[in-house]
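Here you get one chain, nothing else, as structure tokens; it is the form predicted alone.
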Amino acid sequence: MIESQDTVLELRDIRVHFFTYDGVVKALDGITFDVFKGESLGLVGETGCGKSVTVRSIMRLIEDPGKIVNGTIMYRDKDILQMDEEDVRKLRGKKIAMIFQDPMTFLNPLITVGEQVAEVILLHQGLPGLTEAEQEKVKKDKMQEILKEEVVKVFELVRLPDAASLYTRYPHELSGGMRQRVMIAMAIASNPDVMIADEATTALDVTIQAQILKLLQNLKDDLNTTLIFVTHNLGIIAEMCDRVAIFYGGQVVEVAPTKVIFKEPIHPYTKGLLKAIPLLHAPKETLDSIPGVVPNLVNPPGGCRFNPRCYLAEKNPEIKESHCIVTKPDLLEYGSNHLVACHVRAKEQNK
């Protein structure tokens, strides 16, 4: 893999499994990337690939019949998934937040939304500028007073309306856009480290969505934060992202610079995702389309979990049959800060 000298995520080998009544869900096999510090990162693929469950991973969020069953996720140089679960909690939402697709789901209906923001505040760290001893002897409603003025800069700093009427509306009173700009606000409370949007913008209409992402974008930016962002539109990676991790079934097939993706795409599959994307200045009455259908992860593949689907695969029978069904291929270099895994082109580039 790429070495950095500021990489804040290291994720190795990172296999889950589900175990349901149909068999066992192989749902990520072998997952291995870096994240680097202040950048921002996108997760591209099909529905079902293993997007979601990779960053829920790294928030140790897999939960029964889920289980992490092999790999690291090194967050500076502590492996998430060997902490105890006290270190954890301390962990997610104050080091590495996450917001997630659905605000409705995630936000308590019978809380105020100004209240679930001063939890998170409280919980990771405390009201500002005073010591613990000194927070013991602050009286509740002067606590709730100075909570209340935090929750209402974090608000401002989110460009929700009159941040300070919105303290004591609940969820079901905000439109979807103010209920996503609240689960952002959670998000940043604790200033993380590393933010993940799990599609966080899929559920809002387009206009919305535009300006989710310039606020995702300034925050970033302006809080020297590190974003993961997760979505199957391509369109809103070229937008956001500084590097992508194109994922199918499962695993990772390629990493690379987003503007690399676009103008040098080297897997197959990467090819066929970006065919598929319509043009405005090239129209078509068909669009070109991926042949087969996505693995089904209770009995995959073998090897690259690609090859059934794969042209490449097709027009080299031998490699084939040696290696592309039988062996998963290893994420190799072609260039800087681009990684690909595909035994044909690894054979070509040895060549």
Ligand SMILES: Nc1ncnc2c1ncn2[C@@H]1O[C@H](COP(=O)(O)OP(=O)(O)OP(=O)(O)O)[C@@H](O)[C@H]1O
Contents of the next structure:
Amino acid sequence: MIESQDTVLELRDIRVHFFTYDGVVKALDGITFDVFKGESLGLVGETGCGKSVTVRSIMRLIEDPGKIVNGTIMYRDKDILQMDEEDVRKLRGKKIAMIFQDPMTFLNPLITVGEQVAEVILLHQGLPGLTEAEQEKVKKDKMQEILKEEVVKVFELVRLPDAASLYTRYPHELSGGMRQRVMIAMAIASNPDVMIADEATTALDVTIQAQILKLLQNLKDDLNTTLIFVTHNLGIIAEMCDRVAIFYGGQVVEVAPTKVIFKEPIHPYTKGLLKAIPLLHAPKETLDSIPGVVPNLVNPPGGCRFNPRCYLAEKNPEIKESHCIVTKPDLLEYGSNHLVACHVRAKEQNK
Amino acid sequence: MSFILSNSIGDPIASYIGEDQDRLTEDRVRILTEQLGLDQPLHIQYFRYLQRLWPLETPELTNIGTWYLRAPDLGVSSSFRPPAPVIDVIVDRFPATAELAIFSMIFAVVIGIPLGIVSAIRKDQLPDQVSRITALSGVSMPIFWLGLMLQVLIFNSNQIFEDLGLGFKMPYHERYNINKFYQKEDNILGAVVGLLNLLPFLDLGPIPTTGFYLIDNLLYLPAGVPPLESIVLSLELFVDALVHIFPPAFCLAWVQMALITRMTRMAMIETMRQDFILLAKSKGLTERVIIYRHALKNAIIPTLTIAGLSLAGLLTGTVLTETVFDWPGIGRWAVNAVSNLDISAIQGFVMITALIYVLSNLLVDILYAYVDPRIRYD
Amino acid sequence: MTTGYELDMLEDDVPSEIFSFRESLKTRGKELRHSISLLRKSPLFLFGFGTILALVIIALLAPYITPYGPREFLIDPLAGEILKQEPPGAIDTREYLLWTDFSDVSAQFGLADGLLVRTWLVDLNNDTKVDFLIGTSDSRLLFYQNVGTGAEATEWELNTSFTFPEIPENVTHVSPTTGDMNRDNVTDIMIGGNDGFLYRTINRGTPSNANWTDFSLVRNETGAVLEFPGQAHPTLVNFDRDGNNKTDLVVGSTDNKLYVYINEASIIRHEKWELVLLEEAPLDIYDDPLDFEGLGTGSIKADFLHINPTESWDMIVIFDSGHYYYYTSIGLKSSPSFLEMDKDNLYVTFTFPTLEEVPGMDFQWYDFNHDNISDLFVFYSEGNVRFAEQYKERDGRPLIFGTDALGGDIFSRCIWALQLDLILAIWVVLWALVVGTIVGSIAGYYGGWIDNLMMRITDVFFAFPGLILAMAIAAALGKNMFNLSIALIAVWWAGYARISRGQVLSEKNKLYVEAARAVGLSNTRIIFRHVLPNSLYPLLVAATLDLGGVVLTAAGLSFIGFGANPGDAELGRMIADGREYFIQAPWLVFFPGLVIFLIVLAFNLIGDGLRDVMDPKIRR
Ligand SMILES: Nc1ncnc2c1ncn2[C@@H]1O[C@H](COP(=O)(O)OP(=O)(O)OP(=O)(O)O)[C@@H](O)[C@H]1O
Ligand SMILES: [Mg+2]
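For comparison with the form predicted alone, produce the structure of the form predicted in complex with the ligand.
Then the entire complex follows, led off by the chain already shown.
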């Protein structure tokens, strides 16, 4: 566990809206959390709660019709959201890299995987071991050769079998696991500060999943990067992550070290989420589920977005009336590094 | 296929007689019916048609090459004065159409694709609106009208130049045809053909020209003059051909460009929303690289289809343009044939149309395979 | 995780998919509202929509906007009666082609000792005023230049600075005619001589600064010299047989015969743009010279004009003896079938003021006052000239788009043509839509061999360029507007069949269709009530774009002669009619084309806007 508290990324009050024909989808409603240097942070939440949107806003990759309407994202004392486009571009792939979920659709079908990786290397590092002036002089085919060597090295790093021959293969010629490794290769190719894996293993079968997770873990340790890991799977979180941020309906409801989350969750949603995990040792007839549905983000419930499904609020109708449905709860500290956004808990704490 | 098509065009007899009903007498119908063999059952008609196309006589063994090389007998085009064998007319006229079609297609692609890209990237902004108007005007313009107006412009520009005392004249109405004084020994192509003819199994016959004015004129190097003069002359002829092909090609290209622009735009917009573009962005690639390296390749595929189909369309007759500009291609011939109800000519035309469509589909498929590795091996 | 949503549904006994159908309609409604709000913001769409609205209103109000009918009157040249007037009741203004009486002598040429052989009216120096080119019986070619002023300039003076090359030795009687023989848009001269030969000179300079080549013998394609039994009177005229605007040649001679040479040269397939004369025209009507035996004496001068409101040429034939005959043509412009008419069919009288038949007199037609109606000049051999103006009586409205070759008001013709073309487009697209949708949805819904068969049929239609196919069908059915519409429907339905088949295929496996089937609805009901409404949008977009496409194609077909008949007010036809004069009178072509352009552009803008809004792939 990392003790140092150097933050790499500080997200403050991020709001992202999508202006669609159904109305304005308020996808993120004031996301706030920190990412510490060298840690691996898990982002968990039901589908559609805004995890992907959050990590994409970190790279400023929100596309039309979406818009980041508010917030700051500090990376090394600079606000990513205020940078000009060119600077952000230089950040992408070099300092912050992303691994996407679906290795089929995210790889360009018409370009060989080798070239797709080489692209990153050439862009962010240039030819290894050469100054710019020297690079100019290198002939085109020579350059290809050097690049290819470099790519093969990265392929070997991500344990791709027969790395040399893969260079000229197209994505459709690879298996799902191999493609995912190629994506990871792309991400680590330029030694980024922060790696973001957005459900990087969801599309794979369980054994491959385990391999990839292991690979990610090893790479993170070897390269000493920070990892933001988005997933639905709490089991993976338990294995991979130092800290967890729980998302609900575009808000962060709880952030805490992994152990704390699993041992003493505070937010009612987190509790519900944990109850829904099938446990091998305590077989139950049915899985508990949180009653109600994920909120509609065009007309989200006011205040705390969880309030319509919240048993705590149910039990404390006055607080619900006066707070839960009125104001968005702030993240309050409940122990070291343990932040929770809940009016009822806050009231209880105060008592 | 061409048999079916030409038969499905309508009752050949009715069409033979067509508009002048006065000539329609019982007698005439009977004679015509017999002449055309229409009293026979359909399958016999078909068989006859095939027989005429490529007679089934057993070729002698030594002759097998010439038998295959022999042009199929497509009948005689009676709308010609004097009547000419259909195959000759096609051989004579097709190059003119092809030249025009290919030339304008190059134009259209070279302008249309960049325009489509720009308007996709700047969607709903000024460049998009401008390119949309250009493109839509292209498809909305009656091409024959455009051609006529262009001619008015060219003609009046002569007057204007003249009035200004420049003495400059668009040499539009004079065009040199070198076919007439094109001799085999005179030029490179003729020499090549001559050499090939020396091979024992090959007889290309006297084919001194490609029929493409641009190429013929450029390759024409008259013998017996100093080399420099001969080159200058060939360049002059080339420029002349260029001047002549430009106005009709411009008209055609505008329309084709419109289609290509719109298609490229649509495909680009679609592609730019694909996941792999997001990945490319997340890699920090510049917009230019993303567009030209990652998006364009994918977007070009539907554009290719459109371009292939419209090239096929152009090759089978740029009917209106050829009419307006007096271009001696197969399109005008087809109009002539149809209005004179010249059945052989129509059948021949249908044949070549089918052939061109098949070929251009093949071409598009080959290009696909070149662009898209996913279909390369199967 | 079981969601509450699914639980609710399970409690219901009604198949839930029925709801999802209603739901899909609801979202459709919502999409529609949103689409409309987006469309309201698109300036180009609004422009297109506004244009179409305006055009439709103009078309509907056509009878109130213009007093003239779509077709000018057909006048019986014998009785001067109106034969036809369209549309009934739409017009209350009477228009007639009228003649003034022949004027007195308005020019007297100094011919010295010679007599006038033939006068040719032409604007040789390109100053828009008509000049006389006079051939005399003493080997001279005189150029009388019009020095008058104003639109109706009629004052001629001998211009001596305009020198022609030397007249060939043996020729004493010079019979001139003019035409552009090398296609450089500069008028050249051909003369016929009493030696039976034709000679020509080409102006290598400009109209105002002429540079004539020497007279050379006229030869035919094979290089043989054209020779006639006596004095030859050549007339260069553009029969436009193959629509190529090339100059054809008609020669009258002392054997009472008229020889017709059609120019089969193609503009760019010949070394120079010279007339190619066919000595032996291989087929029917050009086989024999036209024989006028017994109608007069001396050699024949022929002049051609449009006097009937048809496209075809009419002809006036004058003998040296002064006998003149007017032939009206019943054929098409491209094959003037007066050439087939026998003597019984000729109109000896004609409704211009009667003239005495004086030996040696000559007629020439020319629209000297630029009202697009030919006027008549009569020359007498002593050198005096008289002319009569032909004009059209109108109610004095301004003719803002000008008039056409027959004096028709282009503006009102455009409006009628607009109406016709819009109706045609809607009619064609509607039928194509109905046929295509039925075929397509049946094919898609039932699949199997029905699908296969129907799609093979559409393939046949697709394998063919639409224009050519429509052309062939229209030609086979006979050339008129209705048959044109049939041809267009036949070409267009296949597209809709494809679209609706695709839609039905993608729609038919959706839950609500299976639900409908489970409930026991009949197939037709499922197709028409459930599947089709959901596939409407792509069809709608296609139909809007096709409205423009149909207008364009119909105009194109009419332009090349399929569809509208000569003289019909149809936009493409009007352009075709104006094509003959389009260099001198571009408005003949410009305005109808502009109207086509506007209609098609407007439909395209609408269709394009709709597609952008409705295509889920590219909308936001
Ligand atoms: N392009 C878009 N247009 C409209 N709404 C969008 C768009 N992208 C995301 N959203 C909305 O933003 C919300 C958050 O989406 P997001 O993709 O971040 O969810 P997620 O937590 O990553 O879910 P999953 O676990 O399924 O990946 C969703 O409700 C979604 O409807
Ligand atoms: Mg996601």
